[in-house]
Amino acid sequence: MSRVITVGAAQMGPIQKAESRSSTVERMLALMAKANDKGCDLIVFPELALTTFFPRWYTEDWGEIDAWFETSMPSNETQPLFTAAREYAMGFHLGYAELVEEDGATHRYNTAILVDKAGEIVAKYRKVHLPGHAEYDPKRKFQHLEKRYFEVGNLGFPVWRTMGGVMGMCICNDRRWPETYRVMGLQGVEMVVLGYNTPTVNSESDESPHLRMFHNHVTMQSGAYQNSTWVIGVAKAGAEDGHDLMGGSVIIAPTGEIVARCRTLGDELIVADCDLDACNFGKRTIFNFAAHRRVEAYGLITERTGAVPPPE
């Protein structure tokens, strides 16, 4: 049985605040059609792929904010994606804002789902590492209010055996944290799919765009190499409501090498044949966890959150 998954990384150009979900879905369907023409088994869309990146705006009107959230999946607007998945026999990954009633309370999450070739939701992940801040900050060039509009994800970092391999998910800022990949690596992950919406400039500093793109890629490449897994990182890109998003979507091999990269800031599809058996070499040699990890030396990772230097 083949262990090759042909993956399409479906970068999306900007989604303006005034753009409707239905028009955005039409763009996504066009990318799915291109992926089908190229024989893709799986297509990966970005974080918050259905709307503009609304955490850049501060408001106290929760009705206004909730209009950006999905209360069901699929919805009337997103059902065509599921229909296309069944028609093409192509799985997809989708990031969106989730509004849900659980345990008698309303919760809001930055969420991603994995849909299989039959058009069925087989996995859900909620973003754990929320960046930014919770209240309006006049010192910033623009706001980044994920901590205001989302709760910390409550599903952990699970993996799922689906579409012929062991699949995992994370979202945007999660990709910068080695613990994200290692928790999935300890479950034998073979492919991590993720979306991101990353500003070209930092809201708090003059960090160069070149350095920001380097950090974007090096964190995903490190996660891929150190856990011997494929990583598919897919961006929203371009000038969105006057705010630039960096793009730079990539498909990364278990060696840490970038095998495909988007070159534009618009809707763009890159494709690679991802052999899941390519994960085996690293998993049985240098990153053979059972042979080489020393958990007795890692206690601080779970015992302490913030850094505490030794006394002077």
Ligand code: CDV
The other form holds:
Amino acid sequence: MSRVITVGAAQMGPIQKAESRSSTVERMLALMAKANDKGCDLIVFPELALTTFFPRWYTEDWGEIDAWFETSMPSNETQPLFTAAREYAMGFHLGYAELVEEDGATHRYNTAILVDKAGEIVAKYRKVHLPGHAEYDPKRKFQHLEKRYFEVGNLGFPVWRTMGGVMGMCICNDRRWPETYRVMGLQGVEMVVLGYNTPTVNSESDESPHLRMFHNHVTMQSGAYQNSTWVIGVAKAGAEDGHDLMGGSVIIAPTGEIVARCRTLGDELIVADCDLDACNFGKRTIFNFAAHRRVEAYGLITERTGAVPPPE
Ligand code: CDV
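Alright, leaving the form predicted alone aside, put up the form predicted in complex with 3-methyl-2-ureido-butyric acid (CDV).
Now the full complex is given, and it begins with the chain already shown.
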């Protein structure tokens, strides 16, 4: 027996600062219609899919910043995505900036949700690994202010039994950390969905675009292979107000192999039939965690954050 989820990775081209939410949602609806034509059960949108990648812009005006955040989900502008999900019986993954009042205080998170085929939110994740810096940094070629505008996600890396399998989420920089996948792997994850906004060049140093694309893929492919899970990585790509973001969105099998890859830097849909039972082989053999992991040797992973080399 096989358990196939037909997945559409919906890469999005650039969203300029001036583009409205409703115009962006129109583009997303066009991708959903295409995905429906191709029989998708699930469509995956990028990180912060509703707006430009605003953490590149420095401001001390929180009113200006809060305009990039959603205070409710669905909102008036995003409701059509939920309506389309119900109409097509197609789940979706959406990244957005979340502004929420919790425990009597205002919180801002870089968030993603999973919506099921009935158009209901069934899972929420808040980004744990926030890259960049909190204050204006004149030495950088451009700013990356996620540490200024977001708090570290407080929901951990849970998984959810939905869409006929065990689903997990992470967001952009999380994909570079083996801990991200392993925590979900230890909960039997079968498909990790994630979005990213990754500049083509490094804001702090010279690094070739080719190398940056290699790192984009090698980390997701390793996470997939080492935990025997599907990984769907979806970019926001192209030039946003002159700032280039890489594309390279991919669907990766539990073997670590890329089975579909975007070719453009625009709105582009790639589709693959993802058999969740393809996860079983790796989970039963080389990455049979119960048989082979040695937790007594892994203590430093959770005891220590930074590297401490031995004394000279
Ligand atoms: N949005 C991100 O998290 N971007 C980072 C960049 C700054 C390196 C990434 O890991 O792709």
